[in-house]
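This document starts with one chain, in the form predicted alone, laid out as C-alpha cells.
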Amino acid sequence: MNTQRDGRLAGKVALITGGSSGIGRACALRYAEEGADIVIADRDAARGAEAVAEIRSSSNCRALFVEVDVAEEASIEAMVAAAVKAFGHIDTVVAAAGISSAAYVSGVPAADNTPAEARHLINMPVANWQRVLDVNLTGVMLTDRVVARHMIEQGIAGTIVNVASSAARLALPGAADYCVSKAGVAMLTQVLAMELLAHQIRVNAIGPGFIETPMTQAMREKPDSHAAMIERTPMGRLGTPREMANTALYLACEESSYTTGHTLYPNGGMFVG
C-alpha cells in the first residue's frame, strides 16, 4: 500500500505511456517523488522492469508495468484496464509514447543513414508516413480519450499531458512526417481540451525541443549534428529529461488549475511568442 501521501500528486494514479526511457521515463520518476502510484506502459518489458524497480526502491509509491502497442485500440483498452484492476482508477496520464521515423525503435538510438532525398516528403513511402502518424498522433488520441472515457465513468476531475514537440511548430526539410504529426498533437490537444471542459478534465501538452534522450543520441554523437542542435537553441544547451518531466508535472497539478488546451514549448528558447 503507498504510505506516501506528501507531494503534488499525492494519491494520484498516473498512467505514462512511453515511460521505459526517456521522457516518459523521467515524467514516471518525477511523478513518484510527488506521491503518485505509477503505471508504466512500453512495449519494452525488459526496460519497463527496470524502470518499475527504480521506482520501487526510490519512493514509497506502487508500480505497474503494462505492456503496449498506442497504436492499436485495443491494446490500449487492455492497457487501461489493467491500471485500473490493480490501482483502482486514474487521475493523470502522461501520452509520452513516440517515434521519430518509421524506422525508430524505443530505446535504441535513432540512427538514419538515409539519404536526406529520400527522406523528403515526395520520395517517403506512405507507409512510412502512415507508421509516424499511427503512433505519434492517432495512438495520443486513442490513449487520451479511452482514459478520459474512464475518468468520465468515475467523475474524476483528471488532467491529461501529451507529448508534442518544438517540431509542431518549426519546418525541418526530411522529417515532415514528425512534424506534422506532432503538429497534430498541439491540435488535438486544443480541441480535446474544450470538449472535455464539461467534465472538468484538463488537457494540455509539452513541446520539448533537443533533449538529452536515446532518440536524439545518434544526432549527439555526430559533432556537427551536435552542433546544429546547439545552434539552434538559444540558450547553447540540450535539455534534459527531468526538466520535460517538471514541465508535464506542473500541467499535471493542482498548480495549473486554471490552464487547459495549451502546449508549453520548454526548448531552451528555440521560438518564443
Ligand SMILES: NC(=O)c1ccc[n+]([C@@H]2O[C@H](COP(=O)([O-])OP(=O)(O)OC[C@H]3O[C@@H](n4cnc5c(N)ncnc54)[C@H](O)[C@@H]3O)[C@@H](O)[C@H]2O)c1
Second form
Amino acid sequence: MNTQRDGRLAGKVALITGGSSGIGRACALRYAEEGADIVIADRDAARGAEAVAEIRSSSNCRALFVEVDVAEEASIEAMVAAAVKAFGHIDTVVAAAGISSAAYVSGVPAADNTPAEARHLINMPVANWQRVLDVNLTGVMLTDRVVARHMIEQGIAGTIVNVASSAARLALPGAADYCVSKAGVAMLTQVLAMELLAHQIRVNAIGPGFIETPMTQAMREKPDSHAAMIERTPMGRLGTPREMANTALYLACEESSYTTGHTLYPNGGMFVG
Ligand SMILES: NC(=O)c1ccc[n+]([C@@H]2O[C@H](COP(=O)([O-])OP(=O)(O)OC[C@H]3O[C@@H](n4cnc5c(N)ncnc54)[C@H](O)[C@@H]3O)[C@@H](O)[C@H]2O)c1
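Can I get the form predicted in complex with this ligand as well, since the one above is the form predicted alone?
All chains and molecules follow, beginning with the one already shown.
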C-alpha cells in the first residue's frame, strides 16, 4: 500500500463528478495515489461504491461517495455540502460527469441505432439538445461555481479541471449537441479562469480524444466506427483513462502553477497530424 505522504496532492481533498466510471474514476484513483482524499460524486451509486472500495483498498486515503445529478443545482449544492461536512474543505475538482447523447446511459453498452440523418441538427428533438447541454455544460458551470464559492469563502487557492473534449474543436455531423456543449466548456474555462484570478483559483480543462471508456464501448465494438476513430488519431490507438488522469493531475497540482484558462488536448496528435 502506498503511503502518499509526499504525493503531489498530499493533504488535499478532491471532488470528482462522474467519478464512478471512465475518466472520472481514473482521476479518482490517480489523485488518491498522489495523496488526496477523494469524494466521488455521480448518479451511479453502485459503481461509485466500487470505486470507493478500490481507493480504500489501494491507498491510505479517505474516500466517500455522494450521489448527485449535475443537471440539478440543488443536487450540486448538496454534493458540495456533503463533501465539506465529511472532509472539511475542497481543494481541487474534476468536473467529468457527462453524456455523449441524450439517450446515453453510462455502463449500458447499447449502440445508438438512430439513423445518422435523424441526429442531424435539423431533425434533432429540442429536448435531446437541451438534455446534453444541461448535463455537459450547465452541469460543469454549476459544479465549478458552487465549488469556487466554497474555495473563496475558505480562502483556498484551489484548482478546477473541467472535462471538455476534442469534439469542442471538431464539427462532427450528428453530434451538434455534444460538440457545442464541449466548446462551451472550453470557453467557460477561459472566462471563469479570468474571473477567479483574484482568488488564486486556477481553472483549466482537458479535451480528450477517443478514450477507452464505457462512452466509446459501442463504437469500439463496431468495426467501421473503431476504424474511423483510429483513422482520426495519428498515434493509431485510443487513449487510456489513466492517460487522461495524468493530464488532469498536472493541471490540478503545483506543477502547473503558471497555467490557467487552458484546455489541454490529450488526443494522440489529432490536431497536429
Ligand atoms: N470517452 C471518450 O472518448 C471521451 C472523449 C472526450 C471527452 N469525454 C468526456 O469525459 C467525461 C467522462 O466520460 P467517460 O468517457 O469517462 O464516460 P463514462 O460514461 O465512463 O463516465 C461518465 C460518468 O458520468 C456520470 N454521469 C452522467 N450524467 C450524470 C449526471 N447527470 N449527474 C451525475 N453523474 C452523471 C455517469 O454515471 C458516469 O459515471 C465526459 O464529460 C465525456 O464527455 C470522453
